[in-house]
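One chain comes next, on its own, written out as structure tokens in the form predicted alone.
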Amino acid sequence: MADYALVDLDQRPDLAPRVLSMFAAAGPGPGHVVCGIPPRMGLEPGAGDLAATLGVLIALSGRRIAGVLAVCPYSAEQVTLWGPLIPDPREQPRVLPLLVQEVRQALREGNYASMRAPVDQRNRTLRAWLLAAGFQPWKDFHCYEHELVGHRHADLGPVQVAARDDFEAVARVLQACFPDSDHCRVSLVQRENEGYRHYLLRDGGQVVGAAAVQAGGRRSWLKLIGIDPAARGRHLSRALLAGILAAEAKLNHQRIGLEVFADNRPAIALYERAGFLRAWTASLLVAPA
């Protein structure tokens, strides 16, 4: 029976290619091991994806990588994992509550209350295995993306890029819209910083549409979009998306995607009317710290 000795990559970089080409052949599929950083979900991984992380830990039985577990953020009191990989289904029993056990303890130290994983629902075993470690199923979302060569010559509508002049009323549109969200929490200056854009939508004079978009690369990322909800029932929402894939197309991006719980009706018939298509489904699978 193997014995297995747990690893940080910052202890060991010179395993960084071998865990880039273990998840970079975990690509969307049925042994889809989907990416803990949501910009970069379906894209092949690279090396500022594991820098992005909390941490990426490694099982190694002698030389060989039995097992690769990295953790995501995603809030000041919950993680998002990417993985557990582990490519031989046999080594699962003991190479699972390693992994799992070490980062618990981990998120323990860092006052984290728990941890989630983005499960591709065609990846089966990947599920199973988690359930049997305690995770509980939560929510599915889509992902879906949407090619933008076609919008390049698109107008922006009445749709503009924030200045920083507008953050305060920006930043009024997205909390009201989404209250749990901490994209706000700190300043947008510091989100645009982080690789953030951020669009506004006025109607007579008052912001009334806000959205966030994430930096990722030839493909880019709506985080948040919203209509003020004193100003719903207009069909606003439409223009706001019209104009930021228009604006993102001019900035030579050759694709936009995002992430929309199953349930939200409204936001993918806005979505599929706008020309999205579904990439893959996926479940959210949650588990105390």
Ligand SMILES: CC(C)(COP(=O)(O)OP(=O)(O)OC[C@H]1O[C@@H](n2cnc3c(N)ncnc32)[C@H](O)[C@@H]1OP(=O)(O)O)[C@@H](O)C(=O)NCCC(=O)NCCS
Given for the second form:
Amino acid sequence: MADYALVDLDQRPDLAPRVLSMFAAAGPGPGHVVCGIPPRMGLEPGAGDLAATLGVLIALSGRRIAGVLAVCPYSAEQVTLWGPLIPDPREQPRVLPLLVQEVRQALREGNYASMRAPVDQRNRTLRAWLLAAGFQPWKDFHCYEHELVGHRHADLGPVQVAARDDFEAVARVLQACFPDSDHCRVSLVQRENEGYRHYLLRDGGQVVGAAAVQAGGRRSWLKLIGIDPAARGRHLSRALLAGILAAEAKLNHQRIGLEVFADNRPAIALYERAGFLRAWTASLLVAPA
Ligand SMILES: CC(C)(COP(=O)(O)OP(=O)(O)OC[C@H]1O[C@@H](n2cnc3c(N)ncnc32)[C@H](O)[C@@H]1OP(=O)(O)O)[C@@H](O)C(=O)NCCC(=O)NCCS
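For comparison with the form predicted alone, please write out the form predicted together with this ligand.
Once more the chain from above appears, this time first in line as the rest of the complex follows.
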């Protein structure tokens, strides 16, 4: 029986190209291993994605990579798993516990409480493995995309790119819409330095709608979009989203993507009406550290 050695990618940077090609081969489809960095989900992984993780654990059998598990940042209490990726399913009974046990220990040392794993619903094998390893299903989410090439709405309409003077009002709307999000825990100036753009919609002079879009390469990522609770029910989000699509198309992004919880019916209605197409659905499985 094979013996396995666990190494961290930091100790063996020479393994990065092989790890990347394994993640690339596990792109969208029945064997999809969803990237734990949302704006990068479904895209060809690159070295920057590995650098954006908290760590990449590799199970080696001699020189062969038998398993990979990357740990991605999510919040101060929780991480998102990218993997595990175990090319030979016959090795799962030995490799999976090794990887998960090692990650658990690292999480406890880092004072994390839990981990979440996004599992494409087509990847029934990975789902079964994680359930057997003690993970529990929490929520499903859909990944949607919208083509921007040839997008005809050149006009932003009532939508504006948020200026610094607007950041307070934008943050107020985003916090009211996403009380659990850490987006506004730092200043929006800092978020823009990290690569976000913010959009706003005014109604009667007040900022009632706001959005945060993360810059990507060819695909930008709509991280947050919300209408102030007091202004909902009037379809104001349609104009906000239309303006965002126009603005992102003008920036020459080819596509815009987003994730949305499967039970968020108003948001799904909004996206589908605007022409977003569902790329896949994933379940979030969670487990304590
Ligand atoms: C999503 C959101 C921006 C929509 O705001 P809005 O413009 O006020 O939207 P409306 O209330 O006018 O409704 C939007 C659509 O959802 C439908 N809808 C509203 N409540 C619904 C419900 N409970 N079940 C099903 N459909 C619902 C509306 O009929 C409308 O559909 P239509 O365009 O086909 O008529 C707003 O609900 C919001 O800010 N939510 C909190 C933040 C959020 O979840 N953002 C999305 C994160 S991915």
